[in-house]
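The chain that follows stands alone, in the form predicted alone, written as structure tokens.
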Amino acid sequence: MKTTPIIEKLLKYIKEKPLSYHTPGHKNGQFIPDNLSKIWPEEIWQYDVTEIFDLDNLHYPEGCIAEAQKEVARIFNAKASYFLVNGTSVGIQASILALSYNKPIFVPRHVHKSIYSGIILANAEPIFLPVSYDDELGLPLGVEPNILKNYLSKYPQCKTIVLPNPTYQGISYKFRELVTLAKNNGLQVIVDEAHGSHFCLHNALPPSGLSDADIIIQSWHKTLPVLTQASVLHLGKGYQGPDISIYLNMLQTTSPSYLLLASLDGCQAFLGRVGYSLIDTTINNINNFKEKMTGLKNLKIIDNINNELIDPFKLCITSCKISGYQLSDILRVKYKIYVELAEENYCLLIFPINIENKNLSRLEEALLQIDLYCSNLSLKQFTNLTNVNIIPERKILLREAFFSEKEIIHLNEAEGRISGDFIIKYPPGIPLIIPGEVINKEILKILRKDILGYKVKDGISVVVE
């Protein structure tokens, strides 16, 4: 088998210097707008081809795409793997359609919006599981196993659960225990592993869903070196559901980008060759960096939350002097360092699986200087954000509310009304309230707080009564 079958076929095609009388309209880079030709090299356009002879078909792969997907399945020890060019969202939606069409599904309240979209498409009935929150930072942890056990008894008709692994902040909260409990009770397990694509590549990382779950969807572009939107869906070894490709073909574009496919192909070969050793070296470099940061007095690096280890490639920083928003602003404005997420009580950075020491040194210098700057500041007032752990009363079904007639009203008129839309802060893309739920006093209190980023300025969408 070829190491990078998609890339090798692309190279062969380009070497022939073909004349294009097919899509796309730039004709292998022969016709490029001036403003784009100045910023993108011609080679990028040459690789942006379509599903022509010998380049296979993403929807019905038999050639180079099929070969590359089989190699991914081998590396990740999956029953089968599928390339996604519409991001992890499309894999999640296809999974819910396959396993929960017209059926109930257990849904932890801290899941990503794409899961709710899948529920709407599948006309599934979400059974929401309350999640625990960290008292200090106010971030979601996950479902307690005893909570799941109670819900299993209460809703025996529900046979599917979706679990995030890890959370946006890199926490795999009691994940193995939850999956074992679910499987022992006959549940099919879908794992949104958007931020954990690298987990199964090294034994020092949190557990991957690939060992036990039925369907695992990974955003390779979040933690691995591929282009944005490039993701992968894996079937677990024990998967016995319907043919997932039927649902993927319905949802994925019929004009897949070969730039995305080539990036996935190149990454799988790269991981198969050096994945473990590279991650091993990078973890050591990150640990050395954290060791140097132990002397910080006004900034603090969070290594574990509620005794749960954080993915070492996620750096969570909090401070007793400045907010996460302020820290993010200082890093961006003064040091040109852009973080992944800023919240009131912390900010979050994501390390690549291969990070150069010069980049770590730049971050180290910035944090040391900011720590010194904070020495002259007063202690900040602690903001308890655990009140975001609210599951409002549901008045009508999600799908029904989503397709209902809506109107926009002022917040002052919204108490008791049924939400007609998702109210989301992005990132992390976790809805505060979803269509069909009643807007209560607690929700309104949160929406009026600038610090949470949920504030609704132009009104709120509600179902017409």
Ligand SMILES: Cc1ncc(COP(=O)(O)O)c(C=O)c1O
Given for the second form:
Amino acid sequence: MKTTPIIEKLLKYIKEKPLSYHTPGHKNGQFIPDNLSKIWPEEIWQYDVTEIFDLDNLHYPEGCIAEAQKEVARIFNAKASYFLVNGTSVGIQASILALSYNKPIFVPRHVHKSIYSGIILANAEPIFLPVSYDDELGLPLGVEPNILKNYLSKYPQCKTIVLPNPTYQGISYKFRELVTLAKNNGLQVIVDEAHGSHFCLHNALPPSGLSDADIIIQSWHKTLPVLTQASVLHLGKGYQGPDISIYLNMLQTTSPSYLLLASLDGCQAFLGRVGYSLIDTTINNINNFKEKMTGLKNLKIIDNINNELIDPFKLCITSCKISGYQLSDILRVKYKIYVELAEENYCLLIFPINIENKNLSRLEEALLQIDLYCSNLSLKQFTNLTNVNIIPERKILLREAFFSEKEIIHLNEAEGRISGDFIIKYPPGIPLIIPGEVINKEILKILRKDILGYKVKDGISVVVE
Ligand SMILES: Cc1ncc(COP(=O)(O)O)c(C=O)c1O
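Right, the form predicted alone is done; let's see the coordinates for the form predicted together with this ligand.
Below is the entire complex, every chain and molecule, led by the chain shown above.
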């Protein structure tokens, strides 16, 4: 058994100095636009091959891709694992098609837009579950188990649920309890683990869906060292359902990038070798960093929200003096530190699984200086602009509204109209309103605040009634 089967096959192929009479058009890096040849090493192009002899086939893997996927399944204790070259989004959509085609599905309202598109593709009937919020920070936590219990008895015909684990902000909200409740009631559980690829690698991290859910989809590119878009779908050990590859093959490209596949392959071998110890060391480094940050007076690191489990690799910083937007701006402009997400009341940063001390020191120095700068400022009024703790009234079904005739109207005319489109800001990619829901005063108030970034100045799509 090779430890990096895809990389080894690529190396063997490149060593032959092959003459390419096939795709891609750059012919193993022989024809590179000059502006790119100056900045990308030629070797990178040589690895950008296609599914030719001996390099296997992502849609029907039998060789090096199959071997690498098996290795991932072993490391992650999955029944089977599948490489994804179009992010977690494609894995989520395939899962919903596989388990919920034409059927009801429980969906917490704070989920990522790929879940909504999966629902539209599958003509599934979403049953939206209300979500608890942290009022102070204005961020979503998750579904209360009691609420799920009520919905389970109200909708006994619904046999699938999709749960995010963790949220964008790294909160793994009552996850075990929710999965157990769902499984005990005969549901199949799809877990959007886009932000939790590292969870099952170390027991000090929040629980992964891999222990008892049915389909778990992870954006390795978000927290692990692989190229952007590279993700993995795992089947849980107890998965009993349709062959997921049928749905993945329908949605994934027939020209998968070997740069992405090789990055997944390299990462799986790396994790198998040093995953636990690396994460162990990094958690220690992060804890030491947080310990040093306890002296901050005007900035605060949030490491406890409602006593829920939070991913230590996510750093949520709030301030009594400046907004999350201001903090993000100062970090970027003055210190060239780019954060993942800024909201009114907090700023979110993501640590790599292997953080070097010099990078931690640079962040530490910046936060100490900003803290000092803030001491002369007056206290900030805490406003909760983003708390959309409400599910807007729904007049028509999501899919029906999505495909219906629409018109674009000005915000001033939109109250009471049915939304024809998703209104989403990215990050975090969670819709404020979805097709079929009624645009109300609260929603309009949020849309009118430029600072919140919903970008709907020129008009809003509504269903023609
Ligand atoms: C919670 C959540 N789920 C799913 C996705 C989709 O992941 P990908 O970008 O890998 O398609 C994202 C991306 O931001 C996300 O934040």
